[in-house]
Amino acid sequence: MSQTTAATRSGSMESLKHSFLMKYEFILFVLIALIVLFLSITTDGNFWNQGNLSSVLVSVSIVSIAAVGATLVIITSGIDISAGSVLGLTATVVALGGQHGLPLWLIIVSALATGCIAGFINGYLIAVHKVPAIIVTLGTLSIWRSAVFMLLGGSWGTDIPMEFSEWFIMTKLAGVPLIFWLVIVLVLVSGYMMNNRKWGRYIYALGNNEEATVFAGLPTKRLLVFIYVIAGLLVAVSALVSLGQSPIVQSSSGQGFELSVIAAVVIGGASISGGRGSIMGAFLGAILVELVRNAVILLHIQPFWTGVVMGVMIIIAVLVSLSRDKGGAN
């Protein structure tokens, strides 16, 4: 095969991947619109109640922030199931800081540093020591959850700075919580960086063929560690926003959060085998996940159906992804 033919085929494959994501994201957008229409009709307008709508948008924001980092991880064919425990640990650090009267800036720095350190540990073990991501993050999930329990001593943390609620929840722009507007900016900027900057293309290349990136002389290990640090940092930011929504920390805080995040990314079109995914898709996936959760509440359906529906959506999304990958390979 000539170099020209190979280059043409490579370019064609990238075009097909982009086209697939664009079509898939459009389908997600239509599905979200249909669910909103359904809830508008069946809930007697309760869906558009200011309190409910604000709660949904904040919940979408919390998941979306962490989903940006999780998208980078999954594009590299990795996984991070420790996000819920990192969120709980970060929230615990904030509660302890408030309990000991630390200044707000130090509490915030400590919280963000906690997320970065947790991400660095994951990334270092995965990139340098080649431990499978699922094993590393399963281990850190257990470690951080145990740390939360030990630090709280079985009690609740309630000394949460009121500024988190004031900044993220109570402050509104055009009737919409400020944090949602900030998340839109984050999604647009990070999406642009992934598609139009060199390091973004490196991340996609790493997910498509790690050996090729090594042979090409790219700083693969450093890039992978950096990605997990960013993922940990964004989970910490999600923790700060979640404390604005619910200013209480307990030993179970963050449990199940990783499922929402991974569901958002996978439902958003990211390939579990790596090499494909988009920030916008993860954002739409987060909206879909939270709309389903809100529908269960508004329609007075048994809560366990939330998990059932999310599980079904994840399986369908994975099947679609695998089918598309198989078709591309053929």
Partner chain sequence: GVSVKKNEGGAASPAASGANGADKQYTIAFVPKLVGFPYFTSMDKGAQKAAKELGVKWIYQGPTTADVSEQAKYVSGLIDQKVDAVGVAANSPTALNQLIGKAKGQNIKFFTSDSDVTNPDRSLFVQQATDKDLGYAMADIIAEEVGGEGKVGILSAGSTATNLNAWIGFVKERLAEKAPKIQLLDTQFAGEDINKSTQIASQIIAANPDIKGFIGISAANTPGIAEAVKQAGKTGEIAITGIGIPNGVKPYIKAGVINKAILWDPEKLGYLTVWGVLQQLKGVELQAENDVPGIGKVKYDAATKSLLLGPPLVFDKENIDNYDF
Second form
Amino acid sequence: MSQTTAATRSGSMESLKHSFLMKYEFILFVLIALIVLFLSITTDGNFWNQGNLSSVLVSVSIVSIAAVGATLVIITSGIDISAGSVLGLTATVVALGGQHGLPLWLIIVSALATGCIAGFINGYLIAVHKVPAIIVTLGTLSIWRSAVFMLLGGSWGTDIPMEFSEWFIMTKLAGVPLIFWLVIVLVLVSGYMMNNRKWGRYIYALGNNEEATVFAGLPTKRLLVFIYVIAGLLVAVSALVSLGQSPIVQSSSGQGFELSVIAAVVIGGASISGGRGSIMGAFLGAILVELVRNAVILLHIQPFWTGVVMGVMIIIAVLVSLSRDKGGAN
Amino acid sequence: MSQTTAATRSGSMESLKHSFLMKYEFILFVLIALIVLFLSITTDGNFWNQGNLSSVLVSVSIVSIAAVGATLVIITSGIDISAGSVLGLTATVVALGGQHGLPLWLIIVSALATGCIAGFINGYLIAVHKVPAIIVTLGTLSIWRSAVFMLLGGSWGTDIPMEFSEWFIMTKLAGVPLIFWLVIVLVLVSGYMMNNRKWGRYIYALGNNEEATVFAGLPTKRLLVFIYVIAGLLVAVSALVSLGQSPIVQSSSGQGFELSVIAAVVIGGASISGGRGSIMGAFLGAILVELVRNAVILLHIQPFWTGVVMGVMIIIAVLVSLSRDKGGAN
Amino acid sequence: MPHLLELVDISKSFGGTHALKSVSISLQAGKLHAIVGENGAGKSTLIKTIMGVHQPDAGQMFVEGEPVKIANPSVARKLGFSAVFQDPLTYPHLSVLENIFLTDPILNKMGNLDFAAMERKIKPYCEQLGFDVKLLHREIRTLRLGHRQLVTILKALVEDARLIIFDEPTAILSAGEIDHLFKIIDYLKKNNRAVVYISHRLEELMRIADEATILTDGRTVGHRTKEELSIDDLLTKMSGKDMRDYQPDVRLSKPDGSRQPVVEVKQLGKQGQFENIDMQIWPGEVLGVYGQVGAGRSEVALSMFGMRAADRGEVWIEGRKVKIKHPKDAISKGIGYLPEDRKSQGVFSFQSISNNLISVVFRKLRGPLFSLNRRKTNELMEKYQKILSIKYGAPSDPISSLSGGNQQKVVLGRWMAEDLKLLILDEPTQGVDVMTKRQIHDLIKSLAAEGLAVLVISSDLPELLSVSSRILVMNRGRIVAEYDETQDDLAQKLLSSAVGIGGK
Amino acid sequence: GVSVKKNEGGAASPAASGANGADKQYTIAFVPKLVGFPYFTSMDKGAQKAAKELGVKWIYQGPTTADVSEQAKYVSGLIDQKVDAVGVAANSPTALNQLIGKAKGQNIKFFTSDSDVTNPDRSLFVQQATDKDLGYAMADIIAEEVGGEGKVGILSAGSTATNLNAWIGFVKERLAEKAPKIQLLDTQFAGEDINKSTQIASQIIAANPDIKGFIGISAANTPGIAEAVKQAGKTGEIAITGIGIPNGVKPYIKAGVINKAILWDPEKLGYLTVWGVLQQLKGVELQAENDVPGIGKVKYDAATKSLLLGPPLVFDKENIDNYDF
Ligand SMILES: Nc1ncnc2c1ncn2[C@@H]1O[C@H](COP(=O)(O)OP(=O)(O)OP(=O)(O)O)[C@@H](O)[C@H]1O
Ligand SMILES: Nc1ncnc2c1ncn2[C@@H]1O[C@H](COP(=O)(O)OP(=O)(O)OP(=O)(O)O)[C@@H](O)[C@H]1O
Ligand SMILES: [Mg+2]
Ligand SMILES: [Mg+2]
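In place of the form predicted on its own, the structure of the form predicted together with the partner chain is requested.
Below is the entire complex, every chain and molecule, led by the chain shown above.
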């Protein structure tokens, strides 16, 4: 267990067992357990109600899928604030496909292609033209949102294939929506690869010192483009799941999604200045974020408190991980 | 030739006249002139209509004031995405002051203090605790927005002193709202100081290599905190002007403001990775952004096109300034 | 047999600067080829061209007789070339082991990374270089600069390349480490590797070079075989002046022990870094500090300068006890510090050369309307360009366009312009060419002669011998010996106490 | 979106067109709460139809989010362009006061449609249905479907929207009077966001396993609730009603998740708006009851200067297929 994490952070093997990140993820885990315990007690078991649990887990899944990609992006010291618009665009493509009666497979292919293309454009400008990621994605955020408005032409997209809801949300294994299991597999596999495959380490290296990867003859540009494409693809998958959860597309669909995703990644311990971060952490971060949202509703708290809790949580997460860092350095 | 770039960018004086940034600013200027010409022709003079012109210039002023602070922040390789929430919070403070019948001076002082405090909190966490700026301001963005919701308690703030509107917007000099003249003075004076005062030079140095400023014995932390306080203060001033323009406070007031501000600064040629940027550029950037918005209204274009134009403009601005950079380096 | 690599008429310019002008050079397997030249002569540019970082504007390259185009660094790697660059680039948050093996990882049967195998492979090299194996698992950012330099050497060794290039690998290494390195280089040569070696420490080259090429202003001005090598000849060839005419030496008078020391350090200590540091520095003296990499010299200096807090001990300035919490306190009390890590602690890379030079004395250059006094700035610039012979196009050029040695001179000049009581110089002449180094040594001595106290930390033994009036030796965080310049066999004594034999 | 509907031959710009009486082509501009929202898109469609039939130039443009000051910018821009009448579906009852004064000063008529302002200087309010009718209709449907007792949740868009709050007020009033045994839960807010509505509704259902009914106050809330009920497997167990746009609620009505949803015909509202404003521009007095082509009899209340489209429209399985917007 402990191996994965340390390698993630420092990539070293020996300190695996005592790694700080392990401890950090452990903190997250304990925090989650505490909130769950608290909710179990205070809500008369409503938290464990099948419907509530499914709804929370599906929301976690939607954020987590995109967060896997966002973690890679953030490790390379990039950022993707266009994710919400890309989600909206993908959903729009699905709705238009449904409206024109395209076959399901073609709809899915178009949706995933949309994500990949959006990711490619980001990656291309960032890797090849060296435009800072925040600028590129600020630009595409704006452009894709406009595209959604224009494509929907003022109406709602309602012709969403029923399959998304059936597959991901209605289908359950051990009472838990299928998608959540898939997300767990995604997190474990991609986390393992980041630590134990050459490519995973290249991604960390790239985030640590891009210039050095160029000098070392690594295919830096291609790798960066690839990461943004993957990130776009995963956002498109998130879009399909979210259409399962709510099969209508509005012009505002996905707005603010990027913030949830970035919050999850950062609460999960990734450093925005690149070079570190873990997929498992991002997953736990997503759970934490959604649990807070859920608690606000279950406990009949004023919804504005979500914002305060989230804001404080993000800052504290970073403070904690920074202070551990310092500890590590000396 | 290669000499000039670095120097100007870095704010050195010697070569102002032939500097590339100067040329970059010149490009912006030409672009603005072209848009104005185009609007003059296509809108039957509606563009030059007193009301329209004032409204555009006031909007430019609101963005520019905050953009002066944001330029400093971005030069230090920071970013402030909490500006929109701070604007909302300041406006809320004004509305509550008005509601409780506080005297005007006290309202103004409270508003400016709000901005300073919000800036101080950002600066403190960033400078002293070394939390990355995007994280801190992502957190405070969320927190202040929630505070606005709570303080307004579901209603709108409507008790806004009339003076803001009278002073800044109704009062005109040579047909142009007073505030715009003030902004021009602000831009010229702060631009001059950035290039010719030691503090200005320190700020550029700080953004370039923070550790080296510590070795050079500069008061790095205090300077950073100071910059964020100034940025907060200027956002508060923007809030007062925007209340002059539209004397009502909603829970969503200011949302998205940070994006306009960052767009202006970046279109103005500042580098998001720090060490360079100019206040005059940011001002021209603000004019460009607001002209595009205005054009969309005057020409009855689909408002979604604003998004596309802005997105493309941001990316192109950075591409252009990067390519000039390269020219300089070789 | 054709040469391993042959460069013919390679030219490269950056804007108006002609860094290389028809340079030709050929490298043979089993031979060490030294490249010498003044700062800015084009040595690093040549290396970067071979490694595919820069593309030549003209000229051809042949590998074993076949023409090649090295379009990017990965082509160079595939050809079996590897290099230790002058400013080594590392991945700060990855472990040392990963930094070494990133590009050529060892994989297990599953295709996963096999860290245990990597460790086994690197261990023998660590032992040869005297590099503590425990450090392999630390994040590399936690290592001191000297250790990081060793890591990049390890990396070049493990890649098992047929051409290995070292661009000033020993700039901040001390005699012990250098001996280890040379043994390894001998071993490489025996195994038929070609080695390119760049250094400003000409005495090193006498020991290991098989041939040498001399560059001046981007042009090849000479080639010498092992038999023809001599320091005087190289110097003359490099600078175009006859160095035998050079008349050095301001003699420093011995400090007057009865006077009050400028700075006195009493029992300074910091957990795990250094202990019981006592030292006194008198006005008008140059106190040298010698030691191996990691001996703790920089740490002591950093805490005197207020960058790091010491746990114990006192600092007195001119008889008064002072608290220094931040470098700005130190500067206001008259202490200056030239950091050893030029890239991350010294240079403002986007800024102009003149802005870099004046970044400390800025406040004294006030002109009308609170602006910067341009005339004074220019005077200052001209003065230090002359004193330090800085080679640049215009003062407004970005400092990043300068060669490594010239950047070092600018950062050094920054402190010379300030009025100080004590100037601490940490590896002051790293990467500086021999001629300028002598000038800098003279400058240091004349500053001292005017009453400044100077503390010089250096791993360059000849430098310390020529500049200091007194030398302290540190070993594992303690001062283990003190010598003064009049002692016999000084070099030998310094060396043995630095590694822990001998003592006061 | 924006649409500029020019009638054939109506080339003259509003400013240039002389005062030659009946020939004058009037320009009427309207700024909805936000564009890109199907409800307002339908209004625009109806208004375009009216513009074509009645020979008016119609401008429809507005912000992409329901923002007060953005809306004000559009209104201000249109006044500067000297249109003959400018109107809004107001995002704020008071924020536009200054602009209403400015319009009056330039002899431009200022009207509202869908959602009113408090300023007495506005020339006309075109009302879809009375707040009371809408609130009562929703209350009556839910009371009947839950059998007069049990927990009922309310999901609304925003806490500051005046018309939504008015409807909630009437729902409460009616239920207190007609079905006092119904226990209303705290109102929750999900914005004009269907996905968020689904998430919050799911969780409300979880927090109140015995919930019997749900009311969606805004058009985005109702389909969101329906999806949540469907996913919770409680179709038929939890009754749903609320304001619904036909295409949004159609699948749920067909699947039996929702029995009845309420709206009015926004196309007709758009049509009526153009017609009413045109009467005022021409100086024709509105009567207590007016005959509007294509709509029928329409009431006018001179005291409040408001035209009323009529009683709310109830969609169910039978009639839902007749609407496509
Ligand atoms: N990227 C660059 N842009 C502009 N000029 C450059 C660049 N790199 C090198 N130069 C210039 O090319 C010349 C040769 O530089 P180079 O770094 O090769 O010198 P060097 O011989 O390695 O010197 P040193 O001994 O100081 O390291 C210098 O004048 C330097 O200023
Ligand atoms: N064998 C070792 N293992 C781990 N850490 C070491 C070792 N040797 C030294 N260090 C570390 O090196 C640091 C002292 O290095 P410092 O830079 O002060 O010495 P230095 O003599 O200036 O060497 P350098 O020339 O590398 O700067 C301390 O932080 C110490 O913990
Ligand atoms: Mg060099
Ligand atoms: Mg040192």
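Numbering follows the first chain given and starts at 1. Between two forms, the rigid core is defined as the largest C-alpha subset superposing within 1.5 Å. What you are looking at is a predicted structure, and each value in this text was computed from that prediction instead of being measured.
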| item | value |
| --- | --- |
| Following rigid core superposition, Cα shift of Val318 between the two forms in Å | 2.9 |
